[in-house]
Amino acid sequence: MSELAHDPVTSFVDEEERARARRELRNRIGKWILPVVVFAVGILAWDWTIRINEIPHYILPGPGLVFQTLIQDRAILLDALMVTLQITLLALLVAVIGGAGLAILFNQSRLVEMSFYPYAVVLQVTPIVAIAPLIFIYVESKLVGLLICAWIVAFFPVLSNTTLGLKSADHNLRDLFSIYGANRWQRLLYLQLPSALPYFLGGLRIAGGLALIGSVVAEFVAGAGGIGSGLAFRILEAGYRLNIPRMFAGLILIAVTGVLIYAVLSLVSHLMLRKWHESAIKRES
């Protein structure tokens, strides 16, 4: 017994698996820790920043400041966050149910994909902002106009991820399937779909930041105001009223906006994809 508990190879592997339950430790720590010391770093270097300088606070609010504006303001910024949440989730819809369909459709026929995806790209590339004042002109609704311009920036990376994505299914698989007898259609649903899925879970990630970026563009464009008026519309105003605290209350609600969505579909990707594909499936290092 006393042979076997001092065993070497045993005492090697036990100090291997201390090791690892080290490593996975401090890398679960640092995941966490790190990000909230440089948040609390940076936000004590700004309001130091401040102090010393006396820097006034229609210039360059402290955080303090910021934060108790955000209390104060509340009413009105998460009114009008709720506007701008509802345009970027509803582009998103229409970006997933549009991108992904005219990937499929793309797929299907390649004739058709050589007639639009070129003007898929020309809809990437052109800015945002030189498309909006065109699309208020002709377009009488402002809640359309503001979901066109959101869908228009959020939809292509969905496009292009599903569309290589089913580009990018195993050739031997589809030799496989071929040899079973298997139509279009059979191949599409049990082995292009699956295949595409990873990457249109990573469009869906990108598309997901986009449209929040595409609704406060056009909200900036429109700029009308009212009780329908969305964040950006409430950031051009503090800006006019020299309320800069209330600019920085309002562009950090966009910022946790976006994380917070980006956290969710990721999240989401993650449940999708832990029991089978590589990129979500935790090994050992």
Second form
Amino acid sequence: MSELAHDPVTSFVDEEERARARRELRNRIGKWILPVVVFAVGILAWDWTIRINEIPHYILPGPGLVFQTLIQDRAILLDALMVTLQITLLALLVAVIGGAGLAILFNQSRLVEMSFYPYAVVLQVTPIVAIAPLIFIYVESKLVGLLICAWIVAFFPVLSNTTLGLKSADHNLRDLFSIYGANRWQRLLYLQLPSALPYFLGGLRIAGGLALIGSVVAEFVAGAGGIGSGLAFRILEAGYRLNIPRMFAGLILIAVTGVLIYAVLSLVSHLMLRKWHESAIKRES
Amino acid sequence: MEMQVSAAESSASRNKLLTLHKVDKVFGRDVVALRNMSLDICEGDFISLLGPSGCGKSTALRLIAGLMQPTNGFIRWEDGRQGESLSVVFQEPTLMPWATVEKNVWLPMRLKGISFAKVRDDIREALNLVGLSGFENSYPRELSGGMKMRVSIARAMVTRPKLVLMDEPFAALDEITRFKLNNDLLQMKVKIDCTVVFVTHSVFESVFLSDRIVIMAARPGRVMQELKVDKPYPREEDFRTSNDYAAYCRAASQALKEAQEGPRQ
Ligand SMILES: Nc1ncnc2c1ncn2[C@@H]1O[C@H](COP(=O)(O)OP(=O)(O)OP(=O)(O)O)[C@@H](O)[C@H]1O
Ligand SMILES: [Mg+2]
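Swap state to the form predicted in complex with its partner chain from the form predicted alone:
Now the complete complex, all chains and molecules, led by this one.
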């Protein structure tokens, strides 16, 4: 009797659990397989379009030729990649230090925030292509110029996110800190900075991509290179010479770099938050 | 049987800890959260503030905690400043999600500049007292609501404060957990010999826990009446089922009702 009463319940739960497991498996496979399938279909379509329409390679090269160029020109392209990467990472570093530092400064002094935050916004909303030429007039070193451009683009998300995060500490916790007589440094160190960490990391992920965009755009503006020519310059150069396959190869490298930067920053963020933050916690169902 | 002194009697002989004298609190121009509240808090008291929503219970607690200043009247600590000897438990557990249980409990001492190693044993003991031994290194998200509240209580008790302020700490818990925590709280109060001011909506909770029940009314928030619960500590679970308890609950409910409606003709 009790068995009978019990049985439907267990089998019901089992069914639900099994459905959940199936769903999860499907999600996991889908997450990897689907993009790969789309990628393969895209490449094939690209290839076929060129073959069927007999498009000449100096107008649109096929995927095979682009890949070949990527291998053939690897010396030039990798050198260029290193330059772009160096500028991007340096700019990101300065953006993190500058952005987070400014956010802390703003947080500590309302007066400073009111005075300077509007100008941070102005800097952010003015397109970098419009500012860059001016920067290259006044800054001797091309490297420094590129760095400044990339920084201008990248620092704002770090600044605005961290600013928001520093203000978002739980108000009961803030009261608790007052009651226990915390001074402002203790408050900053033990309460505000940990509260701001998830926000900061969110800003960092955006800033990573923007630093790359900033350095590429600045390179386009800076034009003819000489020493230390990055990917953007190589793409421009290849364009002048109608070396379309190399343009594509450079473009692919930039895209891959962007994805890698995003992936690495996401991983860092996950590792730093996985112990406690909701965003990093996997829940059942 | 020295424990058998009646609560009222002992309260008379106790030292005064803190006085609220004709305290008003007005928010903005005309929101009178509290009007003319006077209250003597003596060492060892367990005072419940009982009243409907919006009658200024939290406001009174925040005034005592020094989080804001009265509009009129004053609050005086008999031994000078409150300083070290005050702690608070809010309705939410209010833990730092990025810190482990033991690091959360460490907070009041950390803010006094005391290293963790120095107070590790105190922290262990406080966690043991609330029944959380073995969870020292868990993160808050791994705990149930009741367990989080226990951490919050451990954090309030670990410094052995003179006065503990609690703002509806158990309101969000189920009744079984709440009864258990009521019992544990009383044990702890006796053990570390502290004074408690406890805000609650629940008549039953206030009778079981406190020796003084301050009954309040809203609009404007004010004190209507004070009831004494003449039952010595430690109180055990069997108090809940006693006739005395039922009688006190009836009296408190009646007083609360009168406070809201005005006395019956
Ligand atoms: N910071 C504030 N600013 C303006 N008005 C406030 C503020 N805090 C409380 N009040 C008002 O004061 C009155 C009393 O609020 P209080 O929070 O003390 O009530 P309470 O008795 O704790 O209610 P509850 O049981 O719902 O928590 C309410 O009318 C509330 O709107
Ligand atoms: Mg309240």
